[in-house]
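Read the single chain below, which is given as C-alpha cells and is the form predicted alone.
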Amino acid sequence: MAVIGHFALQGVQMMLVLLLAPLLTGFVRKMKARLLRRQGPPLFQPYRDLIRLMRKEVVLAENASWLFRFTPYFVFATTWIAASLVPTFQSGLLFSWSADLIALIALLGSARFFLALAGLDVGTSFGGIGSSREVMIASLAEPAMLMIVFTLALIVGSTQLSTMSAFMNSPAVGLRVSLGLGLIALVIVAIAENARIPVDNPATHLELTMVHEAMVLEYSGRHLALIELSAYLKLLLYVSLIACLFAPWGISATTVEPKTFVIGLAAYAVKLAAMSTFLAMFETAVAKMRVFRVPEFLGAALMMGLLATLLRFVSGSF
C-alpha cells in the first residue's frame, strides 16, 4: 500500500504542475491588467487558448523536416518532466532521486536546443532571428545557472532538490550573503529564460523585440498548443524552483498523511500567488530593454553567481 501511495503522490505532482501552469500565466496577466486599471482577460483564458489550438488543423511548410514536427512533443515532454521533478507540496517523492539541479539544466537546455533548431528548420528570417537571440541569451543564462548550482551545492553538500529543500528549511542554513546573491541571480535568469519583461515581451509580436515568439511563428494547431503549454510549464518550473530552494516553508517530508498533504498544497498555492503578484508588479514597473542590453542584464546574474560561489568557497561561513 505504501508503494501505491507513493505512486499516487507522484502522479498528483505531475498532474498538479500540468494543470496549474496555464492558471499561473492567466493570474499574472490578470494582475498586470488590474495594476494598469484594465479589465484584462479572464483568469482561465490560457486554458481556452490551448483548447482552441488543439481543435485547429496543423499547417506545415513544404520544406519542414521531421525535426520541425518532432520538436513540439520533445519540448513539452522534457519541460513537463523537469517541472514535475521540482518539489512543490512534498519532498522525497518516488522519483526524487532523479530531481537533480544539473539534470534540470540539462533537460531545459535540450528543449532549448531543439526549439532553436526548429526555428532554423523552415528557413524564415524570423525563425533565424529568434534562434540566434535565444542562443545568445542561453550562452549567459546557463553559466549563471551553473554558478548558482555550485553555490548551493557548496552550502548544502548536494545537488539533489529534496536534500536542498530540507536543508534550507532547517535552522542550519542561517543568513548567508552567498544565498542572497544566488537568489537575485536566479530571479534574473528566470526572467530571461521565460522571455519576460525587460528581456522580452510575451504579449507582442514585434520584429525588433521578440525572441521566443519568433522561433514559433511557423507553428499552428496542436503543435503551437504544445509549445505554449511548455512555456507555461517553464514559468511554473522556475517559480517552483525559487520557492523550493529559498522559501521551502510548508513542504512536507516523505509521508502520505492527509494533514501534511493539505498543508503542503495550501503553502504552495500561497507561494505561487505571492510570486506571480511580484512578477506582475515588476513587469508593470519596468520597461522593455533593447536586445543588445540583454547581455549586460544577464552578465550581472553571472557575476553575482560567480561572486556567491567564490564567497562561499573562500569563506565557509558566508
Contents of the next structure:
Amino acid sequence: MAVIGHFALQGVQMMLVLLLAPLLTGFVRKMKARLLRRQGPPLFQPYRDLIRLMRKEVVLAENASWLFRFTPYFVFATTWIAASLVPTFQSGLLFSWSADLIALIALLGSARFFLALAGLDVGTSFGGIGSSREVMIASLAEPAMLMIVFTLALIVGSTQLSTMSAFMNSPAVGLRVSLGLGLIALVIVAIAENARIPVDNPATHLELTMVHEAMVLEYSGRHLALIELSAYLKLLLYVSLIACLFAPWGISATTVEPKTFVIGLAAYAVKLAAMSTFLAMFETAVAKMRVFRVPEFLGAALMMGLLATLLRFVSGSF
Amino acid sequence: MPGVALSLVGILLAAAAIAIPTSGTRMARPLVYGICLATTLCLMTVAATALIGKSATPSSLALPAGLPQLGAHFRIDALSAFFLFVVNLGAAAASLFAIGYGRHEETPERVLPFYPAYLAGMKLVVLADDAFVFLVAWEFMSLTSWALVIANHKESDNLRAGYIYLLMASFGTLALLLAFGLLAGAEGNYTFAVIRSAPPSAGIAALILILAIIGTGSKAGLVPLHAWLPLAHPAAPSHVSALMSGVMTKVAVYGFIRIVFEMLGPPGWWWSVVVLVCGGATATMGVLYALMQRDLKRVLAYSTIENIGIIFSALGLSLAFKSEGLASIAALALTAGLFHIFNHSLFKSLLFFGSGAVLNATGERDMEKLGGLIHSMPQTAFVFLVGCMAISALPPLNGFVSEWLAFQAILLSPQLPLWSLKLIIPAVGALLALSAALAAACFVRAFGITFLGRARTPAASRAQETDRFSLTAMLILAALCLVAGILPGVFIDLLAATVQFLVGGRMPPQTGIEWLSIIPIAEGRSSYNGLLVFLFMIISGTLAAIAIHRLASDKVRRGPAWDCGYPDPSPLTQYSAASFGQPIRRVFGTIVFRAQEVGEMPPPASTAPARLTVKLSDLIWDTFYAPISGGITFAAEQLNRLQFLTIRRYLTLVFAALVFLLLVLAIWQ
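Next up, the form predicted in complex with the partner chain, please; the one we just looked at was the form predicted alone.
Up next: the whole complex, starting with the chain shown before.
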C-alpha cells in the first residue's frame, strides 16, 4: 500500500512539472508584457502553441538524419526526468535517489549535447552558430554549476537533493557567506542555461546574437513542440531548484498527509509566482549582452562558486 | 598462473616471428590477427580468474633467464591482474578490428610482425616482477610501437613523430632506470619482492617519486611531457593508435601505481600535491588543445591526455587520503581512478576505431574535409556517437560514473587536515569540472563536423560503410560502455580486490544494493542508479513519441533546409571545425595559446577577398622543448668545428685532455 502511495506521489510530481511548465513560461511572458504596459498574450498561450505545433506536420530538411528526429524525444525525456527529480512540494520521493544533483546536471548536459548536435545536423550556418555558442556558454556554466553543487554539498554533507532541501529547511543552516555566493552564482547559471536576457533572448529570431533559437531553427511541428516544452521544463526545473535549495519552506519530508500536501503545493505555487515575477522584472530592467561579454558574466559565477567552495574547505564556519 | 600467461605471450612472439616471412601473402593478415585475438582472449580469461576467483593471492614464477644472478621473475597479483585484463580487452578488440581494417594496409610487412610483438611487450611489462624484466619489456614495448608509428614512413610528418617519440621514450626509460636503481639500493636487489619488503628512506623516496612521475608520465602523456603523444599516436595505423592511446598509456599508469603505491612505502604528505597539480593541469590543457585541432585522430590523442589527467587526479586524491590513513576514502578515489582507466580504454579504442573506419572510407583525417558521414556510414556513426557520449561523461554511459565517483571523493576531502591540500583540491575539482564540460564541447565538435551536416569534399560524399569485423569490434566496445554505465556496481565490486591490495581498504559492496544503484558512502549522502536513469529515459521518450504520434500528428514532409530563408547550396558555408571552436578559442585561447586573430578587410570597392588569420602558439613547446632543442643544436654547431682541425691541433687536444684527466685524478685523491 505504502509503495503504491509513493508511486502515486512520484506520478503526481511528474505530471505536475509537465503541466505546470508551460504555465510558468506564460506567466513570465504575461508579467513582462504588463511591465512594458502591453496587454500581452493570454496566460495559457504556451499550451495553445504546443497543441497547435503538435497537430502540424513536420517539415524535415532534405539531408536531416535520424539524429535530428531522435533529438527532440531524447531532449524531452532527459529534461522531464531531471525536472521530476527536483523536489517541488514534497521531498524524498520514490525515485529521488536514482540521480543526485551532480547526475541531474549531467542529465541536462546530455540533453544539451544532442541539441547542439542537432544544430549541426542539417548543415546550415545558423545551426552551427547556435551550437558553437551554446557549447561555449555551457563550458563555463556547467563547471560553475558544479562548483555551486560542491559548496552546497560541503555544507550539507550530501549531494542528494532531498537531503539538501531538508537540511536547508532546518535551523542548522544559518546565514553563511558561501551560501550567498552560491545563490548569486546559481541565479547567473540559471539565466544562462535558460537562454534568458542578458545572455540570450528567448523572444527573438533573425538576430545574430541568438543562441538557443538559432540552434533549433530547423525544427518544426511536433519536434519543435517537444523542444519548446523541454525549454519550459528546464525553466521550471531551475526555478524549482533555487526554490528547494534557498527557499525550502513548506516542502514536506516524507509523510503523506492531505494537510502537508496542500501546504506544500500552495507554497510551491507562491514560490513560482514570486520568482517568475522577479525574473520578469530583471529581464525588463537589463539589456542583452554582446555574446563575448557572456564569458565574463559566467566567469564571475564560476569564480564565485570556486570561492565559496574554497571558503568551505578552509573553514566549516563560512 | 603466470606460467600460463607467459606461454600465451610466447605464442604472440611466435606469431610475430611467423609474420616476418609470410606478411606478403594474403593469408598472413587474418592469421596473425586471428592468433592475436585468440591469445588475448585467453589472457583476458586468465586475468579475470585471477581477479575474481579464490586465486586472488599473488602467484609468482622465476625463470632462469635474464641477468645471471637475477633470473627473470613474473607475478600475477590483484594489481597486475586488473591491468592485464584492461590491456587484453583493448588488444582483443583491436585485433578483431584489424582483421577487417588491415585489408587497406598498404605495407602489411611493416605492421604485421611488430603488432604481436608490441602486444607481447605490453603484457610483459604488466607481468614483470623484477626491475630488469620490467625495463626490458618497457623498452621492447616502446621500440615495437615506434616501429608501428613509422610504418607509413613515406609521410615526413610520421618520421618526425617517430623521432620525437623515440627521444621521449628513451628519456622516460632513463628516468625509470634511475628510479629502479635507487629502489634497488646499494645491494642491487632488483626483484620487486625485495624492493617491496624494504621501502626507501623519505629523501630517496621523494627522488624516486619525481623520477617515476617523469618516467611513467612521459609515456602516459602528462603535461608537459606530452609533446610526442599527439604526434605519434595519430601517425600509427588506427588499430595501433587505439592500442597506444587506450592501452599503452594505461600500462604507463600501471608503472606509476606499482612504484608509488606499492614500493615506496607509506606516502608523504606532499606527494599527492605534486600528482594532483600534474593531473589537474594535464586534464585542462589536454582538452583545450583537443578543441583547437582539425585532425580527427589528433583530437582523440589530445583527449587521451585529458583523460590521463583525470586518472592522475584521482590517483593523487587517493594518495592524499592514504597518507592520512583514511583507507575507505582512499579506496573511493582509487576506485574512481581505476574505473576511469577501464572506461577510457573502452571508449578511446572505440573512437580510434571509428576514426580508422572514416579514414579508410574517405582517405581523410582532416575534419574540415569530412561531413555528412552519418548518411553513408550509419552504423559507424552510431557507435562513434556512443563513444563520444561516454567520453563526454554523459549519463547513462560509463564515463559519467567514474567522474561522479571522483567528484564524490573530492567532496570528502575537507577531512584532510593539510592546508595546501585544502587549497589545491577545490582547484583541481574546478579544473576537472571545466575539462568535463570542455570535453563535451570537444566531442560535439568532433562528431558534428565529421558525421553531421553535408559532405565538404567529394571524397566524403563517396564514403561507404566499413567492414563487418571492424563494426563488430566497435559494437562490442559500445555495448560495454553502456553496460558499465548502467551496471557500475558490478564493475566497482570487481575492482575491490585491486583497491584492497593497494590502499588496504575498499568501497562497500555494491552488487547487493536494491535496484542495483551505487552508494559510495551512505544513501543519505549520495547515490546514482544508471539502470533506472536509462530505463526512465527510454520509457518517457517512447511514451512521448507514442502519445504524440497517436493523438496529434505523425506526418512528415521533406523540404529544403529553412536557414532563415537564406539557405546556401555550397557545403562550404557550413560551420567548420575552426569556426565551431572559435568562441572557445576566444574565451580560453588568449591565455593558453596566446591566440591572435587578425582580420584584413579590403578597402571599399576592392575585389580582394577579406582574410582572417589566426595565430596560435604552443606555450609548452616554446618554453620547454624549443630551448632544449635550440641548445642542443647550438652545442652541436660549436662542436662541429672540431671536425676540421689539423693533425697538430688534434694532438694538442688529446694531450690537453690527458693532462686534464691526470689533474682530476690527482686532485680527487
